[in-house]
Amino acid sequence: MAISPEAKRYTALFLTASFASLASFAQGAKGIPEPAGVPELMETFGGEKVDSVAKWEKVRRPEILKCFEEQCFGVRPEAVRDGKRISYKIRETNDVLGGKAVREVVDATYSGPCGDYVFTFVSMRPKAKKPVPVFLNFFLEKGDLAALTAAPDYSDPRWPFADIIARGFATVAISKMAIAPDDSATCFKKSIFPCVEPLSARTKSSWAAISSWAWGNSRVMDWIESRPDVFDAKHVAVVGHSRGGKTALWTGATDTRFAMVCSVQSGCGGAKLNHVKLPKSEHISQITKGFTHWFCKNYLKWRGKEFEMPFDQHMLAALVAPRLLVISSASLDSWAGQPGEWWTAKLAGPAWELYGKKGLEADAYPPVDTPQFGGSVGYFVRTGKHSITPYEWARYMDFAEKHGWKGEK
């Protein structure tokens, strides 16, 4: 496949940015820039004080979310606003770690107003006598799952489900390109869209990648709630990487149901504040030009203007609350705007203060590997550059226990 000029200069960008020297990050970290003009959390667009949890839920939640639906990530046809037109079919089981877990691979078929499609996930789950939490993966691999675990070797630090299994949880991965390619030119094209509309529907408002993503992610928590007797479903966090921790936080957003979001270096669009400067991280007229499939066209017209915006990251997050939250950057990622991702962390409590739970408990940007985790909303800076490791996945358990998720050793 091609690559686009714009992909090209998105990827010179991020490298240029990943890999600034770590001892200039640490300096400018001791007093990292602060937010101007930030959109007021506890106010609605009308101007009204949000001092309670019934106006939260049904008056600023539901506006905040809208306002992301059409001016960010889409709005879902009404054909895909539940799962009633997915049915599931185990393809293949196998125990694995040497008889210790069980390994599913599952196909999804959506039977759409203009067609079929189906799409594969796989599980990992300890051999358990109760059900066990779960943390679903939104994969950044390309390649076909389901042949890839089928190999008795397979191992990746960015899913390392032996490591999960061992601390008692069960561990779901679904691929970025089961629902949609993440690609410009094809994805409306190739995948779930032309299934559920034509083309020609599509419009300024219209659902993106981001939200297809976060879509199928929802499906297979569906999957997960049908099987109570392995999983427990109340306790499913979903975790994401770049593009997959924009869509972790969408997918949070949009579907109360999971327990916990993870988002790892989410940068533009996801977790990074926009009314603060941060010049050497990404920014909308940036992002927009190399994935403009990621999102709704309406975003395109935030490009140069994000002091402008009336919303911001921060109320993205928000929309988790009151359950739990991770947000992770990383040392070298200064393409991401690490301490904008600290800013929304620190930003959303009060949408947890509501709930009489505590948001981020922190007062100053934390030294890296360094976990900020003494409320219902954590954060940390690992050692390193753009990816996602065992440590982040290791640190997310850590939080989840901290919270009472019990897994079966």
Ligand code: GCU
Contents of the next structure:
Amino acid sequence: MAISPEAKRYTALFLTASFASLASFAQGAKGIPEPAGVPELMETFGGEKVDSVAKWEKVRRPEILKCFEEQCFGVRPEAVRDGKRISYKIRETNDVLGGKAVREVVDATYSGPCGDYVFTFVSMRPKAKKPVPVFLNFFLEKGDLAALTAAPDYSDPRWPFADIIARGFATVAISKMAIAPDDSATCFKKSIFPCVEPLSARTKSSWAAISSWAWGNSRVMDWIESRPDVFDAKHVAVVGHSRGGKTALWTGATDTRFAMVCSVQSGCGGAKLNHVKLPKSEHISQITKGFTHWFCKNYLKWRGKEFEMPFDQHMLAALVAPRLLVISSASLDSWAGQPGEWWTAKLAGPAWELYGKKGLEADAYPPVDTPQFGGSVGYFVRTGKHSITPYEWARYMDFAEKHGWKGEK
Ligand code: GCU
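What's the form predicted together with this ligand like, now that we've got the form predicted alone?
Let us now look at the entire complex, which starts with that chain.
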């Protein structure tokens, strides 16, 4: 089989990678499979050491971002690179939770080169005397926000807004369906995509569903920033489960305004490291078959080549540094490859260390329900199966509070 020049270049880079940092703690992580051949985070693709914040921010971070754009999530067209083509209108305002909170339903209109696109999101905030931090829920609601917008008292364990409000934080939810439907037949047709550029302009590195969802999160962030009277835009977390966790990571990587990223059981293409053998977990060959619309076409070429990849998910996680990051797993969710998610949290650490902060402060995989929250990168594995529950939400708020986020009721 012919190997493309690009794959050859990346393979050469992979062969020259240094594994010194990995060896130092591999021993302590016994009990879970250990990675092999992980690309060195603190070395550029050209083989130069990265030992300063300046080198990280000017060279390494941009090249990792570019690599994930071109090889995985796709490159966004110029016409969606900023929030300038957007306008917002509050469609509905209600008092909720017995008058303790205010709910707003917001319609955003994107005026693209090829047409207008309207999407809706919902905000809930405590009636506080000062601006409060916000938890943005990238939500996997299936009904195009129908449930979210239908009734002010809507409740869902995946978005326990009453618990969030009770701790004095605001929360905004946007559904994946608001930006692009989650199926390959309609994703690029009945969505934001055709309003930005004609479908015929799409290439192997064009943006795809996850990138569009992350773009939507950034547009919600624009709106949050436009409301300094009620929201503390310096303290906004993006939370997403599973495909939403992949989206949360890409949101935090592409938009540094998010002060915290919470990736919940995001697995393959998200927080699961590829350079570790986890046979029960999802691999690139499976995810790109079942969910072709999530990634750019270039991603297909890494099918079955996980150990040859010159990039891996610890590099994606490192793009969140020096901000806060929580990666979490569920004990019965081997499809997401829990140990691979732990390794990503661990191996991303050197990026935080450059800033004088601590990454994941742990040398071994934790027992269930025992958060490792010592550093700026947190990890935990909840007992149970694949889902986001009030347990996760409570832990993210614990982590935020530990790092000085203050709610206000
Ligand atoms: C499937 C898919 C995963 C994804 C998950 C989800 O299981 O294989 O990659 O994370 O759906 O979004 O729930």
